[in-house]
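A single chain comes next, written as structure tokens; it is the form predicted on its own.
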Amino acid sequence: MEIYIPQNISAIMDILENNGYEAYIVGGCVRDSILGTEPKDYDIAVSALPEEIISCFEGYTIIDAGIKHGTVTIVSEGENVEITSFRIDGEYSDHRRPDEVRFSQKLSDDLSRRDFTINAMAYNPKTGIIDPYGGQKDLFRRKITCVGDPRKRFEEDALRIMRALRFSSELGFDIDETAAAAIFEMKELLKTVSAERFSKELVLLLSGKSPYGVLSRFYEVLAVVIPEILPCVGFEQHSRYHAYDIWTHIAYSAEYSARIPDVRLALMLHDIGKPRCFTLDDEGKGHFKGHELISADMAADILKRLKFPSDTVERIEKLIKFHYITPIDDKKVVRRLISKLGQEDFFLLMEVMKGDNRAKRSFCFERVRIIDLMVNRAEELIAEEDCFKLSDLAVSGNDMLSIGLEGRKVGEALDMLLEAVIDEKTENTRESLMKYAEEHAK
């Protein structure tokens, strides 16, 4: 099979050639090719020491940052390209990094101490595809399979317990039952993890092709640095809306929405305070009076701890307030909500109901249909340039000054007008909401 190599990384692999060295593509670069997918970026393995590789780029800018590794990045074309000695890794103490680092000049002992068999494939035109642990077999079978005895390959590194939950999801992929075995017997090890590269993984795992998957199967893996999920897991809803249980619903709406990270970030989250709040009526029927605020709440505790960025916290926990409104395709109600969100985050909320009704019983995919009119609606009011914050407005602080008033009554009179246009109380034009504000403000 050909894999096609994008010109400045052939250029890379034949400077090296060139200088006596074997050179590969490796990693996720040849597994996405073979995918038919365009790969994100390309790794280079060479049987060159790191000094070695620095004196065959004279004239290159060279960031030699993970040397210590083995790792030379050569920025060729504006583009960041990493070139890594092929190294045996010892033993990792800190279930994250080698305690050190052996250089070798066989391939094989580069591509064995590789997490995935769909990750340890290297390849070179002249030699073609190198798979000594049947990468391929397992892309065709679909298949997740660490190289080797997968206990060793998450003790040396926990961070592949959600690597492989990752590519699971991702590619669409089974986890092959023996490295599925190691995951639950080995979980207590993402304790061992840092928050920040747990939060890049498990949004990469939200953000795939297939998280129910995921979600469903491996929720007690999960739940080990997020264990609010296990009261979701089975607790029946007793609502005429759900059809599932509220984790299986939350996994069923991740799967059913949009591929943008904060809105499956915020499913993931926007049901996880119901179980502190279920009331159970003599009927039978099962409420969850405020649960958006309690899983806003819930939600921002856990990715602060998490370390996710204030930014997000503060977007997922707004999403995850607004969620359970009920659609309607009403201009004032879209013009409301975009005044409270702002344009960017009423588009997310609006990704996130979809997810969240087409998870519920059939009936409710008729609000589907709704959103989808108030996203056309929202389109329609921006194209307008319509009145959705203070600055939209035809009048100014001066111009409330200039009727008497002072102080905070001069903010307050401005809300209030902005409240008075997006209810079509009064038009946006300045002697309008002049004359609205003579008349109302105090």
Given for the second form:
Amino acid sequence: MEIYIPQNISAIMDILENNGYEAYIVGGCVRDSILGTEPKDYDIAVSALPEEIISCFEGYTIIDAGIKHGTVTIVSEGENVEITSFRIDGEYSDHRRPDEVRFSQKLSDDLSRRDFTINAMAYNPKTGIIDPYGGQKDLFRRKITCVGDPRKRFEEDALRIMRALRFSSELGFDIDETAAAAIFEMKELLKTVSAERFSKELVLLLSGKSPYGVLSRFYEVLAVVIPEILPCVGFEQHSRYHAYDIWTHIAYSAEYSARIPDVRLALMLHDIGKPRCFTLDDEGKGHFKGHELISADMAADILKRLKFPSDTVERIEKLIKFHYITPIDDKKVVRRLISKLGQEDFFLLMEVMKGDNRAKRSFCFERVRIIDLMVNRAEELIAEEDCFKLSDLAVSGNDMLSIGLEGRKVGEALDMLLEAVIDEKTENTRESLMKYAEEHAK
Ligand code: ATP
Ligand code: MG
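Starting from the form predicted on its own shown above, please give the structure in the form predicted together with adenosine-5'-triphosphate (ATP).
Now the full complex is given, and it begins with the chain already shown.
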């Protein structure tokens, strides 16, 4: 099989080979090329040592930040290309990083340290695909299989547990049974993984093609780091809107939503507080009063603990707080929501609400239709440059001063005018707003 290699990558490989070294593309790009999807980037593995790589690229911009781990980054046609010396990892004593990095002359050593068979292939146009662990067969069987003994590999680096779940969701592949058993057995080791590394894989997992299968089967694994998940599992909702327990509903809502990381993250946590506010009434109906606020608070705690950036924490908190509003296709309602949330978060909220409602009983699909109408209406309002924020008003603070308002009153008058425009009590023209302010703000 021939694999397409972009011109700037093959030029780098040629330079390395002309200097007498072996060079291959490796890992994700070989996997994705065989699958027929476009690789995110192309990584090169080479028999040269880092200093030797550097000496091949005189005149190039070189970033040598990863050099201790054997990686030299060459800037080629505006793109960063990582070139890594063949490595064989030393012993791991902390379940995270090898104690030492040892370089090797053999590609086979380098492939043996890689996590999964589908990620342990190399390619060079002269040799073709080098696949010592059956990666192609596993791509065909759609299986995530470890290179070597899964227990040992997860023990060396517990992040691989998350990576297995992530690739399963991203590719829609099953995890091989021995690897799955090892994941359950070794799950506590996830506590040794840094929050940042865990979170990065979690977001990729959620944003994958098939998060449902992973969330519904491996919840105990995620719960090692996010124990708030466990009370949701199997929790019957006793509600005419719901066909599933809380966690199953959450897992489906992620599966059925747009593949946008913040939308998926919000959906994973949107009902996480439900078990804490459950009540059953005399007719046997379940209620979760205020669950959106409790879930938003819990989500913020969880995301802070997982070291998400503060703007992500704030956004997810907001999306969860608002996810439970009733969808109404009305100009005033849509305008008010855009005003409260901002345009970007308004559209994200609509995607969150669609995922949520698609994972309920089928009659809730009517709501999805209404949400689509709200999206259309929002697009119209935005195209018409409607009024959503103070700076969209046809008057300013100076105008309020000119009618004799001072200090705090100026801001309050503008807020009042924005409310009035949103509610269509006045038009957003200078004349109409000044009149309205004269009548209501003084
Ligand atoms: P993506 O397309 O998402 O970038 P990828 O397979 O390229 O997927 P990377 O995280 O970029 O994943 O890693 C590149 C390669 O390095 C992997 O394909 C794998 O061979 C190897 N690798 C990465 N992380 C590990 C790990 N923790 N343990 C073993 N091998 C790893
Ligand atoms: Mg990659």
